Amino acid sequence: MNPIDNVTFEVLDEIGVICLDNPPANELVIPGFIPVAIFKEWTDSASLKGLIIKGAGKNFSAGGNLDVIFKTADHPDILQSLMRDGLELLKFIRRLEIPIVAAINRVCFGAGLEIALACHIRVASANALLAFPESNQNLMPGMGGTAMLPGFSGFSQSAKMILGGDMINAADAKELGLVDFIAPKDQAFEYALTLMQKMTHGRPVKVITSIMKALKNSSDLSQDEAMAEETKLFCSLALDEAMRRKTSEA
């Protein structure tokens, strides 16, 4: 089955929305559910203004297809070729320069929460269920999840949470720091959109971009660094506003 077939995508007001379209779980077909070069081509226009990663349905993401796991163990070399595709899609999703708001309702496990962590905001609803529940299965996170869920929630809560494969809600995660908002039950891809909007709306796309390269910086940089990153990026602005403001004045 081609991964394409179960994902779709859309825009709505320069808001782009991809949607995992596989229910009733929207399981991942494959690690690498969206090729890189087809995520490229759907993100590379100048007037998209951010992302929202939503599920079909009622759920988020159940996570990766086991079956197709335990097919391709005895041969390491597909799986692994399989996995880092799913790691590269998701640093390809980390990396961009928009703003990426995963919208949880209900379920989200294993690989799912993995493509959550990797976006920028995280939207859940307030019946929504979050795991890592792979050890259950004697497995553990493969595209990035015990890389990344130590900078939300600790190295000691992350132990506690992927060892015991257990569910938080909702509210526990936010407690926890992997969710940033909560929305009405059943209701993360609305508030997600209203969200955005408020984020992105009247903005010119160059300045959501700076302001996003200037947070990465933040992380990716020394303090000095981004700090002159930063100055270099405001100074641009100013200069294409100035310019802005004498054309309408002339």
Contents of the next structure:
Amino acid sequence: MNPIDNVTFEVLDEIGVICLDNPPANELVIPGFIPVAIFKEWTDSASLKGLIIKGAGKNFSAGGNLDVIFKTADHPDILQSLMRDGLELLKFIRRLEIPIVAAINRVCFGAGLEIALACHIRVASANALLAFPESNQNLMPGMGGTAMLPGFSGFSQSAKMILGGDMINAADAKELGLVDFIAPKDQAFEYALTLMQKMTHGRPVKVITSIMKALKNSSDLSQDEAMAEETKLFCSLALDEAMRRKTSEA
Amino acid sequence: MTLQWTVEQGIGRLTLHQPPSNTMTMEFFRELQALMREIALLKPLKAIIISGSGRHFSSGADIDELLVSADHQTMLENYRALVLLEQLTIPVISAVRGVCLGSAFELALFSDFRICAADAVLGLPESTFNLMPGLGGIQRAAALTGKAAAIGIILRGDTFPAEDALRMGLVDAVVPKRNLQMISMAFATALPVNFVKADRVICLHKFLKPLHATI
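What about the form predicted together with its partner chain, after the form predicted on its own?
Then the entire complex follows, led off by the chain already shown.
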């Protein structure tokens, strides 16, 4: 099966929208739901200012397809390679230099939640439900969920959520730091789009990528290195803006 | 002089003084750096309180001047002034009222404590004029409020009231405007002589919260 059958991409006014399209629950047929090469192709456009990832219909995503997992389980090398593809994709998403927002309506489980946690910002509708239910099937998160979650909610809350396998609602998710903004019922995408427009409209792409780079540096580099980079990026923008003002005066 | 420096009862008062909105010029950063080098050699102060002259903390850098003269070296010098401030062993409190934007907010983020009057308006609006925070504001904001919220405030570039800043963890307390000076001074006085940065949160709970509750 062509894995890209279950994901669509469109551009709305400089904002790219990735849609997990496998209704009703938008299950991921394979962990690497978009090959990185195709993702790059979609997002390489020089004019793109941000990305939103959402689910088709009512839900964000119920996560991975267990049948695929169990069928490939007795070929460990195949399963591992599938999981690696998924991991590579999430790593690529995390390191994007334009902002990517997860727009979460209703169900967001397992690998669906791992995708959301890899994004830069999470908007959840008031009726969203989040969970790592893998332990109920004698499994565990396999695409970085256990590594990412403590960064948001701390060790003890993460242990409870992953071991317990219980769902939490949007308000509790916000309290735990898993979600950044709460949208009205079923309105996560609309909210995310408005937020994205406020963050990107009228801004040169270079301003956006410079800020995102500087933010990425805050966790990748030492403070001294990150600072030196920040002033360099700033000076380059200042030079552009000074030129822009000179040209508009002339 | 674009800043004023006085010492009252062992507490240094640093006032940004460039009315009406205390714009931070290159001159200001030079004076700040010189003062920081001087203070590091002085006999020990109990604390330093930074505030703005008049109704505002500061509207931030002088953009026109910055666009004409911002080279990497100048920016590093400006940054160095803030690093010297941060490296002082004396606790530094920013007492913020009115606007506190851009570089001014970055200055406050380099302080150990941020106390705001309820009327304070904060923000990193650089992206709205095609720039970005360049003195460490991005790194500090991300450390205090998390990357997701930092992306939101920096890319949107909109201003927000003190209460929102408190909710995001960007400031430590919001107090009635008329009590800002008194609470900042009382807090500065209450801080332990052997203050270390690791005790920041303990000091907030032990001294600032009770003051806030009683005054």
